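Just one chain follows, in the form predicted alone, and it is written as structure tokens.
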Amino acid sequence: MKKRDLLSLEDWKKSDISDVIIRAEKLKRNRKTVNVLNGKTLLMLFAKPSLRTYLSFDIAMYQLGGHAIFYDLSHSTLGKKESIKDFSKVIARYSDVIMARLYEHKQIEEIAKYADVPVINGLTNYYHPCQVLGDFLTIKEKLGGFQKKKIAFLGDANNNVVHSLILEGNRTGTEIIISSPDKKEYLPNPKVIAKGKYKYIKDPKKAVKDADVIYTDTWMSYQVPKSQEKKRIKMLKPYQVNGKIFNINKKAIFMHCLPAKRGHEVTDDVIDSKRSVVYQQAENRMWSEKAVLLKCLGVKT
């Protein structure tokens, strides 16, 4: 049987995404530790700092009866004394599934190429599929579904979360609206989303008017130099999700993948409001990742 990776939602069919969300719902409803992955090991590779990815995958694996190992790539031989090919072939012999949180997407593609066990993208500069699967689980819980829903994303849209939102939205019939400065550096990368479609509305007030979800993310992603901070704050300030913007549309829920820089992309009154679902999103990372692990390992429950 051909191994199943999750490097990008572009690799998965609509039915695959639906299967994962349905299974995540069932796992969350039952909330029981099931030893379906007894004897299985997840190797977690981290090049970037993490709170939610680390804890959610570690606890997910534990609750499924398996074991997770954290490996800090800053202490590894990768790219120094050892090729990705050799590194990947070795770690695949120690583990049943690999999750990697990296800077460069090309690197996870190489690991998947040489590792003969499933590889899951925990985040790269291009995509964040596990985050968005958890997001769509949250939307389904809060809004009853995601078909024909509208997600308005405000701010810096040239990032991994937006790229994954567009790809999943296109497969689930969810309209993605982008509101950001009309400059290449702030818009989704067309090469990364391939044929992915979205609607662009420059004016954030118009963008959120009919949205079901208002979403934002940090203005300073990991790859952005600190020297650009002042310039980016000035450019992106009009796209801040604050009370004035949020209250244009009283029905929309607020989403953020976290960590949030309060006072930059979002204000306290929004992120702490009753319509904010950011903590539900964070929790749903774990449930969706359980479903992804089971899907990639071919385990039926």
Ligand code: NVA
Contents of the next structure:
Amino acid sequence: MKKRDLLSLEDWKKSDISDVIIRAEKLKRNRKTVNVLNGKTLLMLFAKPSLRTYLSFDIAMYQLGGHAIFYDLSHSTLGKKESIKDFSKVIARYSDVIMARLYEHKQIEEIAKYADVPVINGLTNYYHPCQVLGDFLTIKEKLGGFQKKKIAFLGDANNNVVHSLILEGNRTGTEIIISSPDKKEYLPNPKVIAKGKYKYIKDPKKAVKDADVIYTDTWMSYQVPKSQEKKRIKMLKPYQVNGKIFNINKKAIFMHCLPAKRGHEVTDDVIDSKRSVVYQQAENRMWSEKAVLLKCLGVKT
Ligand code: NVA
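Return the structure block for the form predicted in complex with the named molecule; the form predicted alone was the one displayed.
To see the whole picture, the full complex is given below, headed by that same chain.
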């Protein structure tokens, strides 16, 4: 049987996504530890910093009865002294499942090609599938479902979270509205979302008007060089989610994958408001990742 990876949501069918969300809801409802991954090891590879991905995967494994290992790629031989092929073949002999947070998406595809165990994308420059699986669980909890709902994303849309929101939204029947500067640099990368569809509305006030969710992310993703910060702040400031924008539409909830730079893409009054669900999103990373681990490992509970 072909192993199941989660590299991008493009590889997953609509039914796979709803399976994971339903399972995550059940795990969250039942709360108790299920020792179904007893004796299993998750190897976590990190080339970029992490708070939520690292902790939520580690604790998810622990609560499922398994074990997680953190491996900092800055100390590794990968791509320097050792080929991706050798690296991947070796790590797959030690572990049952691998999660990787990397820069180049191509690199995770290569690891998955050579590793004989499932590989899960914990963020690359192109995608962040685990984030949006947790986000859709949050949307379901807050809004009762995600079909026909509208998510308006404001800010830097040439972004891993946005790409995954588009891919997931297209599968679940959720409309994705992008409001960003009208320049290639800030728009979703068409090569990365394949035939993914979204609506572009340049004016942020119009974009949020009928939205159910207003979403933003950092203007300085990990791979963006510090030298671009000044220019980006100037370009993206009109897309800041502040009280003025947020209160145009009093029914929408506010979402952010975190880490947030308060005062840049979002202001305190919005992120701290009653309609902000950012901490619920962070928590739901863990429940949905438990469901992803079980699905990739083919474990039925
Ligand atoms: N777009 C952000 C997400 C961080 C979780 C980044 O890549 O830095």
